Amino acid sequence: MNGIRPIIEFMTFNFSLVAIDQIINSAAKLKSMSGGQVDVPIVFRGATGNAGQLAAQHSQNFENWYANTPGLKVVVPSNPKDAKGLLKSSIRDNDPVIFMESELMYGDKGEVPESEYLIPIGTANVVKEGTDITLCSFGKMMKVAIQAAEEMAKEGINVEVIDLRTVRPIDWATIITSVKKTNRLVVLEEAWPLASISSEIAFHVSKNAFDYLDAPVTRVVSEDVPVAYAKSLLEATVPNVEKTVKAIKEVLYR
């Protein structure tokens, strides 16, 4: 690409579907098809997931869609500090990166270092250490995860909370290390249940840490229906603190 590192911005990844052929069949594959001779250092940036009452065509999650594609990297930050450090790493990366944000978080404020820093792609963050159960999530669902952990703390349950930060590649080592310590895992994400990031994590942990699990891996995801416009139906469809706390208790007390 002769030093050019373009950033393509979508208002929302719902609109990326009109460009998905170029992303999947060109950007993701050029390095492999050229025998490693052609790098594609490009960032596709935009919003994913629901942003309130925007109905079915503007409320979809595409993390698992793009993470399914070899040749792409998929980043989903959960806070301002991570967003800056991960975006800088994404721009410097020689592979195409899908950088997915939440419109509901664009007004969030947080501490961001003024000095130069990078956050490596593929490195999860243990946001809160715990001993009783692992709760793994990413993106804006991290807010739900942290609130759920706080609710469980009121009952004396110490939840370890992991922020994946990137969903391709996934930091398997951090997840497995946590599960070996807590012996239980709940995965929280906003996507539909079929072929989701949470189902991949459930498979990987069940395969590679089965002897450490004291209960089956459980996940909290959106209902398997298009997202409705009505506020009551939207709230019933997507994950929340109540659903997450219920899942944690089911894993702990089964």
Second form
Amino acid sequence: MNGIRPIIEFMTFNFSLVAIDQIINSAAKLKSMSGGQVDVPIVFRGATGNAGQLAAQHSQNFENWYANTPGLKVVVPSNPKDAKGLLKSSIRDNDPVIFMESELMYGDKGEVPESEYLIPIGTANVVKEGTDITLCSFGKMMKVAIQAAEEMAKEGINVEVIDLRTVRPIDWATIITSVKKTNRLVVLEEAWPLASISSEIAFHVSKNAFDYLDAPVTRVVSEDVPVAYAKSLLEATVPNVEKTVKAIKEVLYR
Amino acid sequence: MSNQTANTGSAATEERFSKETYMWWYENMLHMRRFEEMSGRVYGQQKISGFCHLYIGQEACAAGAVSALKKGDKYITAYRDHAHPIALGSDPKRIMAELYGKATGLSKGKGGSMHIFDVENGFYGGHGIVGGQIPLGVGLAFAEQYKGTDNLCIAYMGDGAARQGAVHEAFNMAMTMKLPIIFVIENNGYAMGTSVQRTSNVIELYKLGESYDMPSHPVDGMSVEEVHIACEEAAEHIRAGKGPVLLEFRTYRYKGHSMSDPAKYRTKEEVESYKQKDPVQQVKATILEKGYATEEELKEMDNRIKESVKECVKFAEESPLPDPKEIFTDVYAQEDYPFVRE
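Same protein, different state: after the form predicted alone, show the form predicted in complex with its partner chain.
Following is the full complex, with the preceding chain placed first.
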């Protein structure tokens, strides 16, 4: 608000809770409270979600927490190319942006154009076109989504896969267009179930595309518990390909 | 800088300041006083809503800083925020209109009493979470250092906020980075209704800065001269690149924490004892003693101020409420942000 454009790195968003007063009560509110006198062009970036056996305090997803707050934008890239284009857009944006990455993706390799390019905030990406069902996800879970779609292809089911890229604002048009085509929807995210991004999408689709649905919207999310340390407990808690395939089949009544 | 609460009204101190300075102080502090009396009155008449925290008794803390600091310096405070912008030159009509929640308010009616902003005049609000403005003040100071300006930030908090965790993180970061910031604890003795003695073993609040090796001083917050001198010396230290200073302004609020506080936790005698050291009356006494103005001239000034405050109320009452469509403006810089609408 004083003419500079800071980028704050949280080692992980679990630690952002110590600074959540500054994010929610200050960054997200200053423009409105001041009647537009100040802009807050700031990026808070860091890792979200579980990153292996790190136990309850280091394995949380707060995408929906931040996305709930007007005044913020929330970006969750899923691959290196998008990460560059979205981060540049986030830094140049004149509003506060929460930019959520994953420790598990920091070693990922992928084609990244050297040239200058921007991916606009608020636009989803249809990463695989399909006709039978829509699978919508974002961030690290996109790998699970793509693998699940590949598994389904082996059984002759053509899944359309959408990468939201941004969870505030959400690109509703892309989701609704896809659902109108496939008539079925599964949402995959790593957060806990109550009041999550998937809840919001399910509500929005039921309200705006109800007549196009051939089955209830379903979702794959983490179990409604703190994430435990033990490998077996972690695997039982968080989404994976197997759980996603099961959800897709459920929506297809297979 | 003096390490002791200074002896106010001494001849040597008075000699430091000109007639113009005294008259500026008196006019501004009286203006704050009359404005706040009116705020309390119209609040009582239910013409303004929400929370309302009055500055009466603490006027010297704002006036002495503004007279000591320079243009381009940044001010930030908590929710007791009607008075600073008056001294900084904001249009008091627009402050009153903000209290009324009118479109003509400084924050277009979106902030109310607790969120007065006037960035053009260096006032960055107006913040409602106890202590939450202090990390922001550190950010304002960081920006000045980063941009290489000669300006500083002065960040005010109350004695209650001095116990807040982020305030101590802010002290530590500001000292480590030698940021240009004056931290001010306006110690009015009570965190809402809880006395300083009940909130910590450390009741000399300036000492909190010492654990960060920060130059820290108690100041008589009822004396505008002492506030000015303390701020001037702190600013000199800071502008020399030596990092932050913590000042504890020992002051007193005559009214409750907010309009809904009957202040039953303190005695009438205590309130009266502070009124004997009233900051506005102290300045008035010096002006009369020095012959800078006559009793009559000061009375005329008071009448003029009272009239202007009435004008503020008239302006606020006649101003329109914000258009309901305004709820979707000033949330994002992006003009076509796609709000979720049902």
